[in-house]
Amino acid sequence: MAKLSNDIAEKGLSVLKDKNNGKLIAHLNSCVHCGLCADSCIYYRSMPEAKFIPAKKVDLVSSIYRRYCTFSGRVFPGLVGARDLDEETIDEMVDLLFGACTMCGRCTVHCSIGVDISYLVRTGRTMLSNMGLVPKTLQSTIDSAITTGNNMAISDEEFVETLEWLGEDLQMEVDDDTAHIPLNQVGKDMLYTLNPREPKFFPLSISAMAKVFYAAGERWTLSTKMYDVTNYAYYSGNIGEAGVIAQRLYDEMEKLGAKKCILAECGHGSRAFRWEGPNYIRKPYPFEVLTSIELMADYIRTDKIKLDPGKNPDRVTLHDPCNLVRSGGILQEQRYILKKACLDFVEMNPHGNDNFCCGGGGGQLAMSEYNERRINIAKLKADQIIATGAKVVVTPCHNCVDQLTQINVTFKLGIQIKTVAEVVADAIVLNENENTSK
């Protein structure tokens, strides 16, 4: 890279010099270098080099902090392991913080003293973002969302056309000419969001959720202006850009007067809007935010929809998205759903809060520069799937769907990949004349 100017370096260092950020200061100074995080990391387990140990990534950020924000680091940098923020350090930061971490949080769960390692990795990413050093492929995804309203740069015309034919398919599926996919309707109970990969590549996911809404008799709508549940600026660490994206969905909720915002099956999107969003835009939401997983579980519990598990007879296993489960607390709902919707549900080992990341998170799917590493770490997930004997892998996240699809092809697993909504839609009983095995 070109020589780093003092002005650019200062933009990165300003993140560490915020004396009001007590959480950052505490976690930067807490790692005891015990090494217990090493076995937690899918990168280190797959490629056992010291540089991939999560504590090494923490030390990379904290060494810069010591150099510029502590007396000993300024006076005796060599004695305290303080590093200059120079070209060599920055190259290492980009490679390890962007290219060797999915921010899955598994290391944080296993940390002996509770250092929030993924938070410190994201802090390092924020430094790099401030200096304009986000990998170009990841930044281009964010730029598309900022300039077009969705990260796939789908035009309004293309989006509406896709939904129109999906609406026609829904009518045939449920044998009801009044069934439809509502757009831009004011005053509905729910505004539903989508991952833009759905209208672009996975339209059956939209059909599935539309069928669920139909069966539940829900009052809902989609927006053609702002439907993107994703927020890749969460991955880049750019708080300003993350705020722009979150504010747009907030504004659309207010414009349409919806009571609830229902987040599609997207791990980081759910975290970015539901939990991080109020901090991005610096105000609370005056509406309720729920994931579609929680909503479908409630539909089943309250008998708003009826399911026949016999319609899903093959063995099914579940991949837990890191941001939805470890970081979002949505753990039991998807299991409740699958036990109601499938005849043969089995768990991976490990699973739940201890689940291995699939390797697609942290923006890895958007960063083609690191494809080889991403496939290397995917072997852990392939082995997990094989051990279950499942024919269907269900995951409530489209990033995970993409990664699992590539795992399926690369390791020749011969499985189906489905979202939770697709499994539920397959099991729905629309009239009492249908035989059920409940």
Given for the second form:
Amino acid sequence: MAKLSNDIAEKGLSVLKDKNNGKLIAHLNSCVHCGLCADSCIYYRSMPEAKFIPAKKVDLVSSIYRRYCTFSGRVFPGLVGARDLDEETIDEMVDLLFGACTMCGRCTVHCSIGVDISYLVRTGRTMLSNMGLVPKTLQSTIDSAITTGNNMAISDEEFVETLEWLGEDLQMEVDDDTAHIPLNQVGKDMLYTLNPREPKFFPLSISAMAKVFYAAGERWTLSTKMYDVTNYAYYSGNIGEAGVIAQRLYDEMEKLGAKKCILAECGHGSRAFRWEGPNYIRKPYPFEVLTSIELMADYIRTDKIKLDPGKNPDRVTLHDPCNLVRSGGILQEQRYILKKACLDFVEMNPHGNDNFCCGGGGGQLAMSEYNERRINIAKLKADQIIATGAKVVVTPCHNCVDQLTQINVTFKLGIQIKTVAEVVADAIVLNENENTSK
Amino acid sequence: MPTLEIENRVFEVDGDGFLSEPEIWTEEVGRLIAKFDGIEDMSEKHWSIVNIIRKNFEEKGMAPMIRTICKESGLRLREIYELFPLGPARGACRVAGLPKPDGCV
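Switching conditions: you have the form predicted alone, so give me the form predicted together with its partner chain.
Below is the whole assembly, all chains and molecules, this chain first.
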């Protein structure tokens, strides 16, 4: 059990004592314990123990709030279910708020009165982060990003060599010696970002996006200084660290003078930079931020790229990343793309705003401590995939790709997992005279 | 500390099954972890990938870039994913006895 001094407890409590945060106070005081959220939660559905019910996680945070921030809780804690912030409480908070929630937000949309449950879970995480209690596997990913500029500590030299290697590959793919992957170019229309796992281990999605940009005749660049689309401090709830990471991409946009920042296929990264970033750094962006999904849909809609769906004949289904879809509202673009790029696209059930999380969100993939639970909750997703009969699962999120890869092996699904860009790149027709394969 | 038991040998691992002490790794340990992941027979190609990863880890303290693995092994990218269905990180690096890499893997 972790030792807790008064000084450290006070750092955690300061989050709840912020009287200017009206949203927090309203949501902390609103749960009516109706229990509707239980069945919405992938943890509770997979492991039906009361502690996994979202309302119980809310109660963990609100009971501390009552103890220290309300008159009745200070005077009669036992009567109002107010709870001391002590060692036992923080152990439970770490276990349930970090270890048993992907912050997927499915409970939030099912809540009978609209309590933003995932926001309250994240508030609990912020308290733990202030107290220095972030699981060390998650914190080390944040530390890598802060100290090296990317969350996998890839050196500049290794990054540049990888991009040059992929550039050569692109020339062969499109049969054009002038094709290349532009680096650090000033004054382009778009700065593209990457998830570091792409250059490190899974570069097919970089090649795919480079081919899409080539086909669209786009004026784009990558930066070697700041290309990391991820922001793991979003998961830990540490707004200060999240702001450091968001500010770097903001600074790089200004330095290179790009008009639009295009976010790679990354759920939490899109949320952290596009939708929450201006709040982290407390200023609006003077440039536009788009996900690559919206950009590709636009290329197709405006005939900038031509696709032959016959090149993707196998049955394809789509996994909706929670941060991009339920939270960000990017719902139709990926469907529009898949219908144009594949012959046989089918939906999972449920899908869209009601989709089940893959189980890897909320930082779960980084936190080995809770691996067993992460695999337990993944069975729901495996069953959904099997029911579609799909051979390919497409998802616009690298974090989901990794969890789905593990689901594929663990539950012996025998499927392929691809990003949206990979499917689009496979369907691209570069030469109008090329024989279509219908 | 979680453990991994394969053929009566017990290894201390993290929650994801990566060795807690990379220095106890031997080829025999690699073979056992691979078997646990369903790779019954480690081929020459499997070993060439694992040896490149192991060498990079011993020299630089981290997993190599996928480009290094492709270049030094002469294997194509897609072949590597086929040889290790869990991918270079959760598959090959784990067989090579490395700690789990940070990030979305």
